[in-house]
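Coming up is one lone chain in structure tokens, specifically the form predicted alone.
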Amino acid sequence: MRPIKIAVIGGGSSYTPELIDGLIRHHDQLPVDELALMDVDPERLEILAGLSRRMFAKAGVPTRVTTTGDRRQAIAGAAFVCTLVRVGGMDARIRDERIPLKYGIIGQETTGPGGFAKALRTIPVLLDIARDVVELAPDAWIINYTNPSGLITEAVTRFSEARIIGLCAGPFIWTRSVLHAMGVPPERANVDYVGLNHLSWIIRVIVDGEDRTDDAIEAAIAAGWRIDGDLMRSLRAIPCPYLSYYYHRERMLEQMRTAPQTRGEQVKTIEAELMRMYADPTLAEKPELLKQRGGGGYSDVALAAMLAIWHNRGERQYVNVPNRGAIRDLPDDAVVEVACMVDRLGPHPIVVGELPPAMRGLVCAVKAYEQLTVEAAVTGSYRLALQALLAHPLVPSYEVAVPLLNELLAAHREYLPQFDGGADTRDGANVFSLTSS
């Protein structure tokens, strides 16, 4: 077997030690040869590095862990490159919670205007590193838990020819807690599941060869599932938890403004943390911490699917995939979490057909905000990204989306470089000195 190299861009991440888990777990499978972590800070880069280690040599696991600052270095030879990749870093997470909440719109990581204002500042970097991909490791898989995953999965697979499976643990999580619930193994069971990153439905659970999806319905319900129940009876699905922001708009904004701290001010404290306890000599092991830092599950979605393309596995698999056809209210080329079969090759969306009544024109509408989203990103097109904005369903109107606008791209001035001074801009002035009124 050819010997395996891993780079991991983001390698400082609170994660890392999620992915270096499952490596061990599944080094008898994917006997990785080298880790080659990158990231644009030190400090973070050799704590993580450092605990890397330990974790490696306590398992008896012989993979050696490398670091660079140096982010063509990293990805040179590697079979798989795994982003997890924060621009502007948990500050300017808070500035997306933030801001949204005070022209009255929820602030939230991915959904929304701070969904949006992460993808601006993201896509340009992830192509960068896509480029790279493809010069240097031209055979490489992009292996993606950057957020909004989606977006990025649609950038990369339309401005680029670098493979990439965009990940979200979500899926993964819902769909074996709705099992769990029912009290199903998950071999037993078929879950048909449909929709965009973070905008997605549980619409056909079979067990056994049964239709069993309204007893799933109702083992969600009693396990207090973030959604109205009497909804799910109507939808006659299971909506993702993130859905809650759009059927319960007024519930999670209030919840919102009356929180003491937003998601990213508590993210940051445990972090903090995290780090500090990443940095003690004696840990060789991920602390029981990370579990409230989120994202339990990366390390299950990514290794299954490096899993299933080194072995050709054909495995069933929730992925953000371009839609070739398996949703027809969308472009074949639209970016869509469905699930798939994965082998060698790379992701093969199962054909859904047609949405839903019910659901198509809530996932028409994201995805035409998610595509201008996409191209103001490539372009610094000031003109489509307010044309973004106003296609999102949760922001209310014109008068609302310039200032908004404005005030985000202002906020995060340094990570936009692309809409600096660029000649499409509102009435031909440079976007920065456009102040909210």
Given for the second form:
Protein chains: 4
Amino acid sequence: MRPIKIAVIGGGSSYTPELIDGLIRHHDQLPVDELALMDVDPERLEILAGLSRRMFAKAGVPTRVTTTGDRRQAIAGAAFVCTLVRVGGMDARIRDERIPLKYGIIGQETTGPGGFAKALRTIPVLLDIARDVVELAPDAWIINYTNPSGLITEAVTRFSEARIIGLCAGPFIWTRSVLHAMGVPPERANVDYVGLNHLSWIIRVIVDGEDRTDDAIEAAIAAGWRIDGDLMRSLRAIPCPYLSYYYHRERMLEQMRTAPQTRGEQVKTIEAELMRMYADPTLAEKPELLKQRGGGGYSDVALAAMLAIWHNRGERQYVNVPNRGAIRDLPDDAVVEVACMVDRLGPHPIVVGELPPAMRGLVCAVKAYEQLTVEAAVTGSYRLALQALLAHPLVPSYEVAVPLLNELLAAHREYLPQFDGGADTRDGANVFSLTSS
Amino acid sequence: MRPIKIAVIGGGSSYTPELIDGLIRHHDQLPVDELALMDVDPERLEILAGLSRRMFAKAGVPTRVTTTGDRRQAIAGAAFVCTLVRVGGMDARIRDERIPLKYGIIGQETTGPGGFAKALRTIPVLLDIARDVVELAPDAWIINYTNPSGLITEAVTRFSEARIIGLCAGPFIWTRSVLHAMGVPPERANVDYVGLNHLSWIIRVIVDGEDRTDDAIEAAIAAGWRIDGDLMRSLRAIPCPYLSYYYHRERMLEQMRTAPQTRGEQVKTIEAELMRMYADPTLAEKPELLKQRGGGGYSDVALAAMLAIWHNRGERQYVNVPNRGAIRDLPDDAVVEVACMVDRLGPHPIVVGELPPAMRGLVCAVKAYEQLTVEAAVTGSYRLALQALLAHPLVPSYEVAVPLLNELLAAHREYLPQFDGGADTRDGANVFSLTSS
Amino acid sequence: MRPIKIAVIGGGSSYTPELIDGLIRHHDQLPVDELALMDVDPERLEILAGLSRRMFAKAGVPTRVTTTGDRRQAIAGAAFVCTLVRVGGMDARIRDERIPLKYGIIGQETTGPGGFAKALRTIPVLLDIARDVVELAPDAWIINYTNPSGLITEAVTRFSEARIIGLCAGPFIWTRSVLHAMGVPPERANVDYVGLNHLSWIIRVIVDGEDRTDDAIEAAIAAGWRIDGDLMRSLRAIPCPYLSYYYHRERMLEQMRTAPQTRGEQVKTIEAELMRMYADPTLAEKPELLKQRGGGGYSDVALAAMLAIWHNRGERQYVNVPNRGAIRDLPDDAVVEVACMVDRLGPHPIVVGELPPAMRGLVCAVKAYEQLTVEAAVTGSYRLALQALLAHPLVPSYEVAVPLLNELLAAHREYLPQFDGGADTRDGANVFSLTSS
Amino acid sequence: MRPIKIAVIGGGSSYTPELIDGLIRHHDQLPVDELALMDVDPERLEILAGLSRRMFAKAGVPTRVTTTGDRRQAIAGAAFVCTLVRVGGMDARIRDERIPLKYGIIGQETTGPGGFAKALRTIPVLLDIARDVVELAPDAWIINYTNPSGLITEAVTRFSEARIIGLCAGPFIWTRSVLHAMGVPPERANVDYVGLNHLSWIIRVIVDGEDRTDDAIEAAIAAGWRIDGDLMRSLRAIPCPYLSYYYHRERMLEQMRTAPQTRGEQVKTIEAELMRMYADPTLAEKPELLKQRGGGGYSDVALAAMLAIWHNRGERQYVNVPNRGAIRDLPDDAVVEVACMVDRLGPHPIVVGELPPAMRGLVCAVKAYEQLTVEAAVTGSYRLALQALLAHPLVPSYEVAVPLLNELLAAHREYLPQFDGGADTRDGANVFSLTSS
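Can I have the other form now, the form predicted together with another copy of the chain, not the form predicted alone?
What follows is the whole complex; the chain from before opens it.
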């Protein structure tokens, strides 16, 4: 057995202790020899490396923690490459949240124009990582937890030969929460969960072979689910909380508009405090505060994926994967978030069939937006970027899309080199020229 | 050769003279023996019958005009059944236009909640007509010109064995207008036109074998097309004018809000004046005013369809037809508006392939709304009606959808017997009870 | 927990001890309370019941064995209904094997005209069982091991609401044999296995993440696989042994023609001997001779399926299941034999994609034959039966198909009531009339 | 209007006078300025050029006939490139007919191993022509009449950007013959014709809107159709005559075996006589004998295609075209022979839907063979060639396929340079080495 190396690109992330925690808990099943943390921020890198070493040491786990600012060095020879990057940092996220609000559109890390801008910044970087993986660790699996996870997985599967599994803790957390609210242990239930990343529904809950979807809805309502109860009864489905940005658009917008801080601003404060705590040489475990940071399920889903791959388990997991016919209504190369059987060859989607019409329209509309966004991110075409934004169900009109796009491109100019000067000459009067602004 | 009978259901329509005009012009190719006008309004029926007789007489065409208030009598033995019905009359249309505006949504006869309400009222009536046709004129073709034409064609093709061809003058007028603006005769051009009824795009214009789509866009802009020019350049397509309700949402809404009258109110005034003119026993031709009524292409497309069917021509026409694989991205039974070869067996769709992603999302979203609307209209399910309205891209949220639906159902209560008292008990607190209101 | 009852329809089968053996080995995981053996042959039923009781007793397993000649009584309240029927008994099988040989076609229980005749006899009986299950044990799963397993599963899934999982030991045995020949433990391998029941290929073998398909082929050759080695090298696949009837047609035909006995005749002798042994009141375990009977994997696959369903395991198994998009090249309702995830809701196919062209043609041709056979079996249409036989790749021509069909129908007349006198009048001169022969 | 040039590659073909005849009859609609005859055989080229000039002169048609041995010169600037090539000449055809007979398989120009060998020889040449067309006449349409027409059209559409329409006179002749036998003028009928080139069925005949398929079958029987009448009644379809090689395999084989000459040998004699007649300077029209040569419909279908393209007619024609979803059961890039609307952009398939199961299996099997053959022809892979031959429904087994393939490759060695020395090393012991034989 060759030694196991895991690379963490963006190892200075505040999430890293989650990963360490999982690696400690599962060390007997995945005895990692080297955890190679790579980050562009040397200070955060050293803080997280220190904490990671203390956590491993306290747990008696012999995993060696190495650090580097050289991505290729981290990747070389790895079995898994965990990606936790944030191009432009928290300040870029805050811009993604603030700018759409000016145009009367929700500002959110992954949904709407904010997710669009994040995708434009992040996809080229992930494709660079994928190229390095193909060259330096061709058998490795990219364990992606970087958002927007569906878009990034689609970009990498379409434009790279690298192996990638696109994770999100959402499906795990949401399905478990509903069962927990029902008082049903997961092993007695069958949950039909379909859609795209952050655009998904639980459309059926079977317990002991009996359809208990209506009970599941009532349990979710009682547990304070973020979607209106009568709506869920009408849909006969439990939408994921991110769907409140669609179903409860005005209310969510109002919340965002009147909030003293965006989520990014909150997280920035929390992260500063987390970094302070992480730097404390006496800390050797996840601090309580990390729960407020979010992403609590990261450890669970990342380890589950790595273990299923490593041990060739053939285990059912909800991940982001190219469709290939699983959902009738979507193209083959569209990445969807569905139940897969995960083994050493990665995720294999299980057949879904047709989406219910109440879900189909929104899924197809958002997927079209996603496909255009991926192509815009790869080509740097202004025209495609505009088509993408226009195709988004939350963008009301062309009159809004143009200035919004222009402001997003200008605000993130330094992270969008692919758009620099490359606007199509055919795009007409509203061509945005980053070089002349 | 058996004598040719054409039935006109809604024969008291102000459009009827258009049809007479077409029948006169093509009498040599389609020598109609009897034109059976049927209407629920005996006064309008007699006015239109009188004018029709005078028009035929003046043209020396021997077609006999009969009138009846009995739909079955009109249909029995017909070769073609033209449907021109308006359930609830112009007043219902005005409500369809006025009510959505209160909720900040465009009020329009076919697009948005207005078209939704019209579909709920009209689909059951068209299905009744279809049942009569199957029984009394099983070889007849329903030549549908009743709006929303795509939804009605989908309802009849899914829930009836009757033969129907769903017409709209739009594709004919729009493609011809663009070529006219380019100065290109139609026979030298190939125009790729795709989408749904009132949700379509010209995505390619070839002239003499050469791609001149960009020139077509410039010509459309110069001719004052109702869609922004830069947007058309970015899409590299010419959206049909109805797409302004999506692409230029706020502007169109503002126009509607500030207009002194809705389109329905204008038409009501024009129709009153038209009926006055039609009743003049000296009038024996279409009055000039009819052009302001709209629907100028009706004569052209209805006669083209009937002639292609009658003479088994195998002619290319843009009509509404079940998809059956023509557009990859839509289900088989979804009615689409595409180029068909029309012969005695009706319209046969020509393969399209995949929609461009910039169009795909909107088409799939509106089609999902349409499918839900058809099912709601047939079943009278409040739950499905709510799902339909929620699925419409112009309806922003659940919070808007519920009161809007309730108001539409209440306003049209007398024309929506299928919803009476039939609300699902499962729908929860927002169940609308027409009987208790 | 309610008590677990398993019904065995055809419980007098010589295979029953295999099932008992599995139930004993897995009693801790599937503590069966009642095993209800049902058979139309009371003598065999009592023999098998006696042996079953002795086997359970010796193993200290408290499962109660009941017997009945009333199918409905056996089925009522069962959790699993195992089907092991042989309509017409071994003599009918021998006719299935003998008759095609006269026409120069291989005579085989499941492949070719023999399997066709068996399907015609068996499908109506399985549909009767399925009706009883829907009525008397609506939550039960039919665990079908009756051949032709794919055709029967397709008939039941298309024409019944009963739940069925179509089993064959082949995929389990073949994939394990290849890995065993390679010296590779199954948990380190990923095997791509696709096709239809008894018409399948191993198209890829991955070991520890590395493609070792070529090695697998060499190992199979070295182990004496029943398919020519060079052919396997050319296909880059390992066909299942039944494919020798296609790839090595003349050789297999010659073997059958010159064999002193058909397989059915051999089995008949073995079964008589087995029954004699089973009747021995001192026997309390599977006799060694049973191995010669074949079907050794029955215990493994039946128990694996029942355990995965009962414990909602989400386990990867190769079973027969409606396609629903898993294999691109086949209709949705075509039953295919592919890797599924099996849980309490039964088998869920995992996406395959397109078949390699070297397999696609044969699979599509045999599937078309199967669909026609199912429809012929259900309707009793001579015309469809002829179309089915003609569509079979091993039937060379119409000139052969007609007398072969007529002889098969006549030979099995008493088991084919659905064909009695019901020949289509449109079938012309070759209409076979069972009543007049 | 630029002058119209038509190139004829293989202009020395005995069919050329058919083409001239058509060009004369339609000169007013397609006023060809230059007919550039190209052939590798200068003698035949001059004979055909002379006759062509005399035919044009006699008809008073001013088309100029030029000759060249340089393909590129002929193609440069052409509007249409007619391909009438026969790689290896009539002697190669005779080998295609003779060799399979030794193995008990029908020997035929397009069906079975003969067509396979012809495809291997011809596809590379057509791809060369296509390359020249793309370079030297990028707007030209290749009007392919070279057999096997479906395979060649598939090769060119998959591996070239050239525009091609794949013609066969069969569909025109067969559908017209059936209607003629019924005494029905074509304009009153709708004929559903589906399948692949030389593997097609008339599955429905509608006259004046009424289903008269059964009458059509009786009329075909009465007219001496080459397929058994009772079979047609059972299929409720009229198979094309080439299907006798499948449905009446032994009878057709026996005919071929006992015939004094193969069809190629007959044609060779006829062609020698035709050439002698063509060379007669007094001949200025098609000689009667040409009818015995076959291909009588060439003039009709070639001119129909050219006129529909040139005048952008949007006319319904049966041609070979990439499927793109028209037939549900076949891949998108599979070339099928179906009703198309032909206009300046070429053929657009009209939606068919699913094939009836009685046809589906054979169509899918032959299409898989065709796809493998195209890939073998392009790559020169022995392995793919063997897979192709094995996939053919008329090839009974691997034991037959291997020596048959080897003999075909050896017999045509000089025309199969792509196979020279290029056998895959992985192919094992039966690898055919052309260089060492």
